[in-house]
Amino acid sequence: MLYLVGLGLGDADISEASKDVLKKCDVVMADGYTASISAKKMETVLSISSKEVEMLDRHAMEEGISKILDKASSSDVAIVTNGDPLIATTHKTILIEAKRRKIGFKVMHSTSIFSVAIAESGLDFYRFGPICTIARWSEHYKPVSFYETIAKNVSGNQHSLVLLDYDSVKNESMPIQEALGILSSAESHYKQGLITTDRKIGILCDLGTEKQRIEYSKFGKINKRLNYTMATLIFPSNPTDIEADYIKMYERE
């Protein structure tokens, strides 16, 4: 039996029947890949399993995922990752090739970045249009695509949840100055008027966890000095009253 365990945002999101499971299986690795978990998380995970809790690179839980199903056929095994599991591609991959193989598995969820970050951004949730990713740039790769999901997002007077690329290695979400640097390009590129100085965006910091922070500025004066681990951008569109008092709340002069 395969488990897919989620472990929320915050240090103590994992929920009690996750724990219960954490205890039965034979097996407990943990995804290292597609978002990182922190130490106080792992060492809850640890404690709780009473197991040697084994790391998972992308290589792993790709190319490598046919040793962990081996393990299931015959035994428990647990994947536990931060957020809800069912969020990455990669997660729901290896529920099909589990059920190819006819190995049993039951996903454990939790709160996950999409439904926190929507909820703390105080937006209504059925008035967002398409999330999009600003992926971080190298020599020969630099796309600036996620500009037409906002402009369109704008112009349908919805609003944008913009994921900033997630470094596997660091462990860390994409730097606020460097993601700002792009913003600033896709609108040289597209010239459209959508990224301008008086544009407000939000920027939510280490949702769920006690360094949470979340600030809502104009575009030409966000505190480039933000530190944190994980952050989300929140595009607003034309605001209902009641958006508008959330937003004057954590609104950053």
Second form
2 protein chains.
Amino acid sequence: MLYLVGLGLGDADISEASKDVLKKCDVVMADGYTASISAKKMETVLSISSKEVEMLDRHAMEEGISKILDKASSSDVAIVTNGDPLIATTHKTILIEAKRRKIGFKVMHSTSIFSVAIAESGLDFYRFGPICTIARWSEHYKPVSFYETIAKNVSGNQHSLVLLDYDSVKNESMPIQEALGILSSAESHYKQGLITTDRKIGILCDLGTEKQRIEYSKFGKINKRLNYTMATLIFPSNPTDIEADYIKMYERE
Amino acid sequence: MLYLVGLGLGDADISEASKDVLKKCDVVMADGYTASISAKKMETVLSISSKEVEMLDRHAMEEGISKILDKASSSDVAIVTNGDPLIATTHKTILIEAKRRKIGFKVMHSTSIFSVAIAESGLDFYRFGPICTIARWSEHYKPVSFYETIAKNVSGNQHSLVLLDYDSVKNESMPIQEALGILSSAESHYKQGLITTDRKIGILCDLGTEKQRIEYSKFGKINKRLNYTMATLIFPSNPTDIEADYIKMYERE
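The form predicted in complex with another copy of the chain is what I need now, so please give it after the form predicted alone.
Let's see the whole complex now, leading with the same chain.
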């Protein structure tokens, strides 16, 4: 049996049910590839499971699937992951392969950036358009397609949830200065007037953790000193009265 | 201080952090209005908090806000809710009013239908269009606007997550027969060819609980014997290869 066990966003988000799974599993491994797990969370996993926990890198999670499934075919194996599992394609591939090999599996869910960002943004869930990600730029790869998603959402009066690319080596999402630079460059590329000094944006830092901090401000006045491990941006469309009241709680002049 | 404490979807989803909050709070209340809390979860809350837990109805959660906030101004008050808090407008209104009265608040997150449905559907998160709800029909109120949302998502090659209206008295979401009937009636109204016998639909029952069951099938072949407390529908657009492989695991001929 294979368990994908979500550790959630906060350091103490692990559920009662997941603790029971970690206690009973013969083998516990940690997904160090699709997202990084904090030292505090790893300590908790070690202490609950009372066994050595192997850290899985990209190679182990992709080319090494069959080694993991060999173990799961004869014993109870848990892979702990940050946040809510099964959002990453890698996790889906593992379960598809488990099913093909007739190995049972179960996903233990936890707190998730999708739900927490929508909740803490104060905006109505049914008014969000498709989610997008601002990816890191390199010399030869400068993707700006997120701009099209946000612009389309804005034109349809829908809110946008924008993830920032994650650097698993540095264990941090894109710094605010870098994100603002890419947004400005995308504006120069498309010139549709999406990124203007007056565009209101929400910056949701370290959601669901003790360090959570939310700021809504105009693009031209964004707090450039924001320090975070993980941040998510919100582009609100025209807010309803209650949405506007909620945003005001976090507004920065 | 006011805490909104999410109990999640499964009976044992409560987090370590939330247990600590329930232990230290002077007053614990339960939101019996925006969603129903299972007997098993209530037992857990009573046993962790070791105090009487007042059940709040619509009146207490809306007209009665100031009574709740009076308590929170001088002591630590927790309101437990099903799933992840702060999705319901009622919760946002309470926090806006708390802020106005300078009462501190904190939201303790948990597993959420949004994240779990996207995860368990096997479909890519960035390919989902806006979420919608199929509301119950009465003699004089027969809303069909969900059809427009789904049709627009389909035409943009986006997936749809469709919630079913919840009956807090019966403690169950709309039975499958009723949902299929409303879908067919909406098709008769719009006649855009969205609901056909060949349209593939996912029915995700009791997600994140011990009773979780997922079935993908053509509209004309949907399993009418599905029994559930809460269900969510998925209208997939054209799947990618991995999405198609994932869907196959739950396909019903």
